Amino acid sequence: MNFWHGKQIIIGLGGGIAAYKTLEVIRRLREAGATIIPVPTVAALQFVTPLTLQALCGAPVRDALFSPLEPDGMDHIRLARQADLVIIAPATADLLARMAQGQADDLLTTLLLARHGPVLVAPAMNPAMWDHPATRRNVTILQEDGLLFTGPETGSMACGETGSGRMAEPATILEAARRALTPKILQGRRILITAGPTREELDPVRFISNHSSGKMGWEVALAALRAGAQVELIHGPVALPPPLGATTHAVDSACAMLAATLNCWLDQPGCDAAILTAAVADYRPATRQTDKIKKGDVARELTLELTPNPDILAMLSAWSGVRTRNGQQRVIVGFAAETGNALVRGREKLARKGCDLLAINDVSAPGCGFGADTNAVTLIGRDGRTADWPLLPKEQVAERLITTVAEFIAHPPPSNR
């Protein structure tokens, strides 16, 4: 099911030009299945009209603290309690100040004072206003009160200046909102994830690689971040923007990925789990040519001598002396892209690799190939248990996997090592 389906979101708008970007946040949330209740300040209605908000939200604008349409006069209490999330975007300097002081002089600030659920704040203002000590104090107060912040970003402003104060982009706000509502089952955990392909160079212009897009690893990283984990993402060459909040390590070759992986796994404080989704090249050229290989310099057929690459999953699993962290067993999860007899080959691979869990997918099956947005996975454990997951969006596969890893960390099966 879509994450946002059935969620009720209050969008509180402050009086700033960035309110036009909030309209895109509203549009995306509503398309995803959320119910939107717009609560603008008086100043916000100088930048966006009630008719625009009502048309986009599909709901009437709530902007009156005392409304004859509400028979009990308790609209602020009802709104504060029934919403899954309140998003304040844009949060102007004035609105932040009123929130920090606990003022309740309009519907938005009144419902915030009655609110005990999550509140996400997206500030937007001139850089000088954002840097002012009063604003910084107000932000600190609100953070200590438990409010969540996203942004502001650095960039050009409507006033023509450049600096920190630009409201976060709609996609960033939506991701922050999702994280605000996701249970923190990996809070305080550090998760190592590998993703994407590796490249093994033949010469300065040619390489051996595979079709991996990195999408599965990216979704696993996002799911871990949403669950509250600190994420170390080691990835090969991909065309994907870095997941917000992850520490990323870009590498090219299998040997470079091994070095980065072992560095993260063996450093202090170490990682609680490793999820290796990367499609690592099994072989590399025995010799890398320093100059481009010319057609005229070789015969009509070119023979390449290949040498095996290190097996990252097997090597990580073999470090039996560092399989615990803070007295708890660490989890190692591998991925196996197979074609034909995938389960049989997967069980053989699990025995060879020595990992705790292995996610097997048949890349020749419809909807499961490299670069697809969906995947069908069979998860097998070293205890012999098997779970068949149907064809799902990779986002949902990642969520299931992160839930499984969190349960494994909390309640590991008896070790047979």
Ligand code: CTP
Contents of the next structure:
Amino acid sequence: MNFWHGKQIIIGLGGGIAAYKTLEVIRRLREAGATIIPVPTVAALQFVTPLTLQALCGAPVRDALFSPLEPDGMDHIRLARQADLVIIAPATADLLARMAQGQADDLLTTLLLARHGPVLVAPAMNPAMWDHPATRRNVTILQEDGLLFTGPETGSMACGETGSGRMAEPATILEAARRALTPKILQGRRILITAGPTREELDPVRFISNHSSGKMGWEVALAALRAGAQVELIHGPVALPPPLGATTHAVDSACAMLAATLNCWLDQPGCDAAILTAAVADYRPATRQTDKIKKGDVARELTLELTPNPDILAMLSAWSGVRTRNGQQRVIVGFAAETGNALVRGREKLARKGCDLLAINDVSAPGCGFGADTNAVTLIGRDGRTADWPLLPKEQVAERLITTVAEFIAHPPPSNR
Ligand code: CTP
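With the form predicted on its own in hand, show me what the form predicted in complex with the ligand looks like.
The next block holds the full complex; its first chain is the one shown before.
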């Protein structure tokens, strides 16, 4: 099921021009199935009208601390308790100050005082106001109180100045909100992920590659980040924006991917798991021509001589001397793209490569494969486990895989090495 389906989110709006971006956050959350309760401050209603909020949220605006429509006058307590998440966007300097002081002079600040669950804050203000010692103090206080922050970002501001103070973009706020609600099963863990295709150059203008989009690896990286892990994402050429918070290492060829992977695997503090989703080219041209190959320079038929690339997954798995971190087994996960007879071929591949877990998918099956947003995976393990997952969005495949990896790290099966 969609992550946001059935979630109840309070959106608290402060009085800033960035409130127009909050409308987009509301729209996207509603589209994803969340219920939104808009709680604007009086100042926020200078920037967006109650009618706009009501129409977008499909719910009445809550802005009165003392409403005759509430028979018991306990709206702030009820609102504070029932919501899964409170997002304050935009959080102006004034609103941050009132929150840090624990003031309760309107509905929004009052419900924040009554709240026990997660609160995510997206500040937006002029750079000088953001840098002011008073604002810095208030942010520190709120962080110490356990509130989560996203942004502000650096860039040009509505006031014409440039600096830090621009509210985080809607997509960033949504991702931060999702992280605020995801259990931290990989907190303190460092996870290495490879993703995308590799490119093997023939000459300065041509290369051999494959159709991998990198989507599966990206979703695995996002799922690991949401679970609290530090992520090292080593990827070939892809057209995807870097996942928020991941350390990315862009590489081209299989040999460059191997070098970057070994660097992360062998460095200090090391990684707890490697999840290798990359579609590494199995071969590269035996020689890379320094000048462009011209039609006139070769016979009518051009024959390419190819040489095998190193197998990154097999190398990591075979390296028994570095299979532990802080005395704990490190987990190595491979992905197998097969066309037909997937389970038999997958089992053979798991044995040949020596990894702990192998996620097999039949790329010829409908809804699976390169560029698709869904995948049907069978997960097999060295310990004999087999799990058949139905056709799922890649996001949910990644989430299940991350849960399995976290369990594996916490409780390595006895049969494992
Ligand atoms: N892999 C790797 N290095 C390679 C080739 C593959 O690390 N040179 C990893 C992939 O990232 C994936 C797994 O091995 O996790 C299986 O990849 P796949 O392409 O299915 O396997 P191959 O070894 O290439 O076998 P084949 O093409 O014969 O199916």
